[in-house]
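Presented below, as structure tokens, is a lone chain in the form predicted alone.
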Amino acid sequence: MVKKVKVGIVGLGRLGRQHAENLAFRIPNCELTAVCSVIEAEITEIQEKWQIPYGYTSYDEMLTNKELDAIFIASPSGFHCDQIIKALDAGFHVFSEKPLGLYLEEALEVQKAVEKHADKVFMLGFMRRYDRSYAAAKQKIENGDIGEPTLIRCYGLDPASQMDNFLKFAKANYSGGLFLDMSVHDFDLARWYMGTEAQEVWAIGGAYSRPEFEDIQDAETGAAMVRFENNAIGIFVAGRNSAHGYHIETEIIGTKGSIRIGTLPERDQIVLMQENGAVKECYDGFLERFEQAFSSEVEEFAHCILEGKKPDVTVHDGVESTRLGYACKKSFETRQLVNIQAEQLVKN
């Protein structure tokens, strides 16, 4: 009989319910055996809805269930590094939803606890690498299809549908803002597809229908051009306000062609014609754009536990891709251009 790893997850938001229905019905060789909430009602739903075993709203009690092999993090950003170094002490793997915290000074705490445990696995939710469609763009690159990538583009725009579910969101500041919580994904991209780090990076943004972001010092729509390592340029937009939709969209630009991934965000084939004209409809979210990334990521998980590997995402993805979301917070909110590696020679 196939060994199955058997998963506790904390945090049953909407990510979090998405990760725990998959654990329990579409990873396999996985078993959602225990699930943890602050909220006592979504535990008892899942529970019986499920037949999980085991339910906790103290984290620190799950931690102390023998029968777990793995822990799963989906809490709200400012939780991950605490718990994620309880878990790792405990003797547990880890899988931990981006990012790795709010403050670099946390993911470098997180960093330092997953070299301490060399023996288990961890691995962070950078789902995008994943995709069917993101992964072929990297085989592209890797194979040279497009000469020596120069410049990457990407946007990232939530459905302006969401704005007030989000805001709820970052008042209680949770977010650790818009190029923290937004690009964070587009980073981890950039530094894959390009094979260098950032150097200096200029942004800006605004609050344009929606004031209250400008009362949380956060951007409603904002933008950052980075120089890497090697002198190529990134260009990164994210926005909370796509009339459209969700919309995901890349572009590596090489010496010898160019590659782009999302241009149009049509959820399918249909095309609707009507007095309105011709219309696709397109994606509400990232849950259904990304629903097999999500599911492909845990497999990964699951196979690196059950084989002994690692995964390709490493702490060292997370804590790189923090520091450039981070420094472009500190652009955004002091107008400045930060040079990425003079605060990090400061700070060493």
Ligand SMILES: NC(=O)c1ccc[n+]([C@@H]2O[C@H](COP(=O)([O-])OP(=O)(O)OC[C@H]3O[C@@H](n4cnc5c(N)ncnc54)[C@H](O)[C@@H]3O)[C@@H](O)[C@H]2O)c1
Given for the second form:
Amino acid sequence: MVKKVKVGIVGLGRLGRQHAENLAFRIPNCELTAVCSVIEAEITEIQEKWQIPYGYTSYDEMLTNKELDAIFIASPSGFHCDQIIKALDAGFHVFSEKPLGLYLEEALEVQKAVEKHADKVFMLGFMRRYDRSYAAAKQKIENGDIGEPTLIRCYGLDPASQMDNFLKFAKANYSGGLFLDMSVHDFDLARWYMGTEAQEVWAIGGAYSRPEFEDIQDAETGAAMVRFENNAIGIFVAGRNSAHGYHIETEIIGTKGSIRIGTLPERDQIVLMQENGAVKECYDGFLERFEQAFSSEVEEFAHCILEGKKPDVTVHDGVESTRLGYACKKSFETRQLVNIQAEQLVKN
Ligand SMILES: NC(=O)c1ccc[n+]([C@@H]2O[C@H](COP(=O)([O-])OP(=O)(O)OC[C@H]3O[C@@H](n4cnc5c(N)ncnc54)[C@H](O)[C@@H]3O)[C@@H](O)[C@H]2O)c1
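Alternative state: the form predicted together with the named molecule, after the form predicted alone:
Below: every chain and molecule of the assembly, starting with the one above.
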């Protein structure tokens, strides 16, 4: 019988619960063995419903469970670095949700820990790389189908229907701000597709329909313009007020052609035709749009553990995307152009 990877997950919220369900029922090489959250009701509900043997309100206590092979981190972003380092030090393979960290200093500490525990698999949840369309686009770029990539344009828009929910928890569950929370996926894609690092960024944004974003020093909608080391251009738009739904769109323009992914965020093949015209419904959130990618990335994590391989998404990808995300935050806050490689991007 094939060995299964026994996983303990921390964080059972919007995304953690879905990861837990995938680990329990959809990833053939994994077994959900322990669940951990600060909310006891989330633990008991899942343990009873899915017959999960171990439940913890203390993360440190879960790390003493030697039946586990791997720790899966889906807690709020501010906890990732500390929880990754603790899990690696306790001898586990680790999967962490994005972003790696909210600050460059802590992300670099994680890099050291991953390098120290080189026999362990560490993977970061940049799941878009495992989405069929994004993976096919990468293949086409590598085949030379669009020549040299010169510009990447990314839209990451969350549905307006989720804005109240976001604002309710924004202070307690500090996300790192619009660029580190949302555009970080796009920064990873840009580095992956363009094969270069960001050099300079200018980021702007504001609170347009909800002034509460100013109270939490964040932008409701923002845009960042990046110059990469090889002189390629990046344009990153992020927002939390998309009326039509969850809209993730990417365009890569090359010297011989271009590729667009997700131009219309249509959820299915249906066109509803009525007296007001023809309507195509859009995705309502990340779980629906990236359902396949959320499973495929975890399958890859399990394969890496069982076959002694390393995943394509590395801790270095986590560090560099955090570096760019933090530079955007700094540029947005100071209204200045930020030279990413030259400036000290330290916590203020
Ligand atoms: N890949 C993606 O597209 C994507 C989408 C959404 C969220 N995320 C990431 O996933 C993470 C979780 O986001 P979410 O929206 O599910 O958050 P959430 O607030 O809905 O859930 C957080 C969970 O963590 C638990 N928790 C909080 N503090 C804890 C602690 N100290 N120890 C243990 N558990 C703790 C909470 O009880 C809850 O179960 C974030 O880092 C976010 O950036 C990624």
